[in-house]
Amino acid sequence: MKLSFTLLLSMLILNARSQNELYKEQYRPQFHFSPAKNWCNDPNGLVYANGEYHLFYQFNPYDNVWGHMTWAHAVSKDLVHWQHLPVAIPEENGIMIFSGTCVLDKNNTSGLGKDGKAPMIAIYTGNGDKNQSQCLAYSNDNGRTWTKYSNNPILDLHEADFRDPKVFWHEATQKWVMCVMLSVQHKLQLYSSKNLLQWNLMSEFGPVGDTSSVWECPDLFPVPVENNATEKKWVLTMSMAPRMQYFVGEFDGTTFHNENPANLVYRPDYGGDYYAAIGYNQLPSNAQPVMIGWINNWNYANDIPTTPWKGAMSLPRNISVRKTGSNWLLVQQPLKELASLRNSVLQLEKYNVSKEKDAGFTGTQFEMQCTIETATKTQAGIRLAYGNNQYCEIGYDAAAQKLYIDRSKIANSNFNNNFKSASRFETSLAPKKNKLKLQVFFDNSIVEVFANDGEAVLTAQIFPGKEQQGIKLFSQSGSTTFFDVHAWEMRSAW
């Protein structure tokens, strides 16, 4: 199926016009993803091919609330600044075109390359009248235009919540694998192709860990061990609203194999507004693995205070693991290509904080670091869009080890009441040598904190008033040492 000309029409016309009267709007993020207008959720289809990242990601062409979910399309050659181009897979005849994965067939294994080019497979889930299938689609020019398989669908069980498939190619066994969820059961099932057309179950993984929620957008890769060359492990991540968890272990091409304890629940951010996250396939053989996940919260999603626009995504995240003890850790770094929307910068090597002081710049639009000798009972930090009394704050409390975002003191709350009752964030972390290090991104409604080089992060939609644009430092309990406080200002990506 080809996209119809009156959508494609107004998608070209939309392009034409974004970058000239949108992404001017009070809370649009400037350095994060996000459509020009209307719903998005859940990025798809994360691929490298032919020079370009390509985000595919769930979209409503219609209105700016969740329905009529379609692939629209995005493509950039740095994760940084993005180009957007016309709808991808349209939904038609009832059937939702929910998320899924993409591929480039370099060997031409599904038959449907053209000309002797390697055709571009995204596999989706086909959402129907009380089914949930496993649908294909192909593309002969980049991923611009897109032809539904015409014997779709490829995967069905006959059931009413089996979706979201992740498919990549595992070398050593030279098959396609796709994971794909039984959501209610809370179990994964690994399947295998060598045509992406044919697939045969191999194994299932769960139900363990976190099951509180029906579970969802799985993916399974590589990562490389921190600070080891040629180590890596097998990354397994998932979803289960507004929360993810992932495992860490090995897969032998039939059965992935969690070496974490099961008892243990891991999640790959803290906060309240990440979700649905997944990692890029067929990256550069030299390349890190790279995530993007959806900034929202399934709890109030529908109701943020944001037009023409709803949701985001999160900065690309480099991956890598850690052990810590007996336990695999996930770290996640923000893309060092950001740095290129570095402006101003100020510098100050030591702060010292009792109470509450002024950092010495403002604005809602910035990258912070800097690290924090945390004292044996204080709690100490950061309040991001100060004013009236109001601010965001992200801290850390010494005497329980626990890294925070606390938004219960924002101006605009009031939107929703899962929102507001929704209003602190935390997680365990202990301090290296009784410093704490952490990375701020603040994005105008989007808060993105990495503390210790990437072993915890939190991700916060917050709302501020116009003039709440205050930044301060704060230290209770006591007084706190701020070494090596960097920020700069941050140029927009559109």
Given for the second form:
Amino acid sequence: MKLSFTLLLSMLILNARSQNELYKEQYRPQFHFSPAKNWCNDPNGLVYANGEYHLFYQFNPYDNVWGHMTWAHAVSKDLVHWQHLPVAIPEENGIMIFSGTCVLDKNNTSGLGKDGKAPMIAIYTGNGDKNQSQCLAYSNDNGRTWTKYSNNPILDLHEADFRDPKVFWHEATQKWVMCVMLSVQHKLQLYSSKNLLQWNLMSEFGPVGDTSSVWECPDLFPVPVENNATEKKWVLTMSMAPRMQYFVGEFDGTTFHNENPANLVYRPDYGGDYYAAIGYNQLPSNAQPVMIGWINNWNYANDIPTTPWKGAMSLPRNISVRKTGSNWLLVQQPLKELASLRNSVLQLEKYNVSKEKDAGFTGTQFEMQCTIETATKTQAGIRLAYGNNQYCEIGYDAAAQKLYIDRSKIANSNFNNNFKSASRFETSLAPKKNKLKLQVFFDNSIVEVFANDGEAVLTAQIFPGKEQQGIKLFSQSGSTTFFDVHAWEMRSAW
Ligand code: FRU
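Having displayed the form predicted on its own, please output the structure of the form predicted in complex with beta-D-fructofuranose (FRU).
What follows is the entire complex, opening with the chain shown before.
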């Protein structure tokens, strides 16, 4: 086909223009990862290899709704700035590439390496007609190009819901371990392998905890105990739409033993928009574990009013555990390197607030930290995206000892009734010596709240009007002192 010069020129100009406008759209997160265009869901194959953090993710190459699932790919040197790469593993012959894992096969146990170099191995769920099986693809160029293994699938139980493998190397027993879900049965299965190709069932875990919807996206990894240089516990995370849950205990190389009370449900995130999170494989040995989740919710994910993309990744979260009474709690802290995006600091120090007070700065792209001295009966916190009598409220109800996000006063919620009705999220949280510490990130349409140094986290999307730029502190049923108030405008990572 011959293109006329003017047609070619106008196509180039159009393309350049749309490139310039990308990442400047209303609601576009500026310090969270999102694809340039089209739909994304779960993070996949998080692995650190040869100096790069890889982020693969569920992606539709053709549209801005779920479908044609393919692994897209981005890399980063710092988990803050990302470079998009071409699609990694595409849908083919009616087999969609569902979620999974990546490892660097350092000793070439699979034999799929080339020229003495370690291959990268992806193990994902091949989603076919009423059958989900585990398949393998490999790369000998740092994940840039991939070949599907000729003897796929590598694990097939002829089940319609058998998915989301996570594979890691278990040093103590010198073998690969795979966690994978029998989703409808609410069972995690653990397999072992010497070569990533043949897998043997070792044990099962579940049903237990939240079984209100099918189990998906498991992960199992050792995590440091907070303020303890030597002790580690094993954390098992999983997703059951629209929420996640976790267990903390021990993994002996064969079986996972939960050490938290089995009648309680523990969530990594108590907001409405954190799902399918998994951890990084093969981080440097001194690094703290890092998890990333998908910021969206299957109850309305396809309808959120963002274009030309849908879906984003959470801030990378550092993970440890803390013992509180008889509970092991997950502690999550936003990656420290995010501070490199902080702009001007507003050091506001101390405030006494009764009813409502301007925070002294405005905007839709910031990090804010403060400590609230909790009185017995007050509800106090931050109102952001304030304007036209609308706002999103992040508050602590001292009488109920609950931390919450309430997005009911943001008018733009009619795009989906499930979104409209899921307007308030909360979790129980005790103050520490009558104090509650908040770290809030607002990124145009994403609110992520870390409380008491990461003991509770809530994530929610909001879609405010352009004029809603205000930020206020509030205190109801009495006045509240806010200490150590700091805020930073955040620069774009794009
Ligand atoms: C979780 C999930 C996974 C599946 C993928 C398909 O969000 O349903 O179980 O592999 O999304 O896109």
